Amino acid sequence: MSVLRPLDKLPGLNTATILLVGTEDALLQQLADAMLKEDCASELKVHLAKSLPLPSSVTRPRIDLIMFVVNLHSKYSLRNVEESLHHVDATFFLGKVGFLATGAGRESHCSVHRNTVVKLAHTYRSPLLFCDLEVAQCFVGLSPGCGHGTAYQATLRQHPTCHS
């Protein structure tokens, strides 16, 4: 198991790939499932994740994007997402790692604040994103300084109500 850095193999023709971390497997797999629906020019693979790091002996394509997905109704994954992100190097966060905050849309029952997951993007300078995957809402909450949203805007579309 070793650190995950975005430039340690060459890159697939016409091909990205997206790393989705997070402790939810059904509320990942849904995300994933939305959004190789989505046509597109380029052939899009996601790869999901409970944590890193990824196991070493395991042959994987480049990743050119993570996104780090936190439950705001589970503490755990908050620690979790926090203890993955010291096995990614710190060139991935020249953006290529995106931050989304699931449950946004039934705040009485969240363990984890907003302001929490705004701030841990805002350390690491990159795109946060709040929604409800259950209810298919979403809103971006970009970190200040910050100007990766068009690279995030294939997952917004998977969501029939986003707001900016």
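Numbering follows the first chain given and starts at 1. Everything quoted here is computed from the prediction, not taken from an experiment. Definition used throughout: the rigid core is the maximal C-alpha set that superposes within 1.5 Å between two forms. First, how it differs from the form predicted in complex with the partner chain.
If you fit the rigid core between the two forms, you'll see the Cα of residue 57 move by 2 angstroms or more.
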Contents of the next structure:
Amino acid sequence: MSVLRPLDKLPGLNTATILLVGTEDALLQQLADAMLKEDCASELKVHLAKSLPLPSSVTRPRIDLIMFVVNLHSKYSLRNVEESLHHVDATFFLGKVGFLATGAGRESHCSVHRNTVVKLAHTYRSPLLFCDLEVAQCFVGLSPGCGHGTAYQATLRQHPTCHS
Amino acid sequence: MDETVAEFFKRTILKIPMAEMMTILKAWDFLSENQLQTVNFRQRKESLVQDLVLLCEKKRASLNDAAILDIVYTQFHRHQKVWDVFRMSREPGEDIDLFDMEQFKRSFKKILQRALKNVTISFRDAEENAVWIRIAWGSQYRKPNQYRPVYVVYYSQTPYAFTSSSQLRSNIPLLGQALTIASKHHQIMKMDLRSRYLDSLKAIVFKQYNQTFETHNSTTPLHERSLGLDINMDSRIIHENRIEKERVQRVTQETFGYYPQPRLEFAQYKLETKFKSDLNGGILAEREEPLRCLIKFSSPHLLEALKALAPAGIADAPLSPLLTCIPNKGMNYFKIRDK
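Write the structure block of the form predicted in complex with the partner chain for the protein whose form predicted alone appears above.
Starting with the chain above, the whole complex follows.
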């Protein structure tokens, strides 16, 4: 079983690679486009994947940050993230993983409770952001003590009404 | 002109939106071009309607003429009705005479009038050997109610007829009988298919939906025929699951084809199956009686929505055959029982 490890490759020179994992391709694409519009100290690359494990590839650079995207309207997207988490090495969770939950704004459409993702993020000791990609508003969920990579700031910055 | 007929004219013309007034009146073809020119179409609608009703009175318009106008209006606004589909059949090996439209109409009218003394029946021929029939129901003692008619669209070269759903359901068996006998069939059966979009129902039932209008060039690479997902131009975004995405696209195209899907608003599944559970025990697992459950999928365009599910990542491909069989089987109402 292939497992993603944070330090199994050499870092690229002045590059940062983010991996977005989620079932809804259009959502990931939107997020990636927004991230790339931000100024970044390093050269930013975004990989989009439906789930883990990733297909084997020697050319893939080292992944610096994984964002798991859950759509609260879809139990399928939560299940997909839960299964993908098994393919990530434990050391990744020391500040290189984040969770993004979308769709909290439309309560009536939510089939996944917010507390479910809160508990999930807590279990994996990783930060959680609530976001609504259709509406330009963002609430930042709890998670003290996590790293702030450049790319991570970009995720926050794309929604100007957002505070940490 | 009879007061009730004048009122019927007034209410029918009032229904017509101002923007369509000229088009519909021309399609009705009762008032001549010259007569229409004498009317001021720029005045307030109530006054316009009064002028038009006066014109009709002068021309001695009958109840039937008003009914034909009603048919024309409905033909332009067919989406306002919900249509059911009926299929007729003959005994095997029976000789089929050449269809005679006039004889059909005479026979249909005779059967209904014999059963119900008061009923208004009007016909309007349409293209593809079809006829639109408007029926206003009355009873032995009551005059027909012109404001709750039923419409039937019968394609004479086929065993299919489409009827607008009506709340007055008691007359439907009689209607079915009249259709069957007049068209020289033996049996009529209601299909489990219903929608507002008459043209889509036609396409499903006559199997006309799977025609592509553009030339099918099989050498075009698959990603150029993607279902609306933009080809990613930014080289900094890498899709890890490109192969899987292409597989999903391919499976979706194979199931749904390249053509636009016929339009339905819902699919309904009635389950009468026993509860099956992986967990041992549990309250529902011991039940002998089937669990009754109704699942309804609604959408402004159900089949296009189903087609978009797998590429959007909301469902796995291939989709359940219960969903994909809808146009093939010509059904959007299903009853599922244990085998």
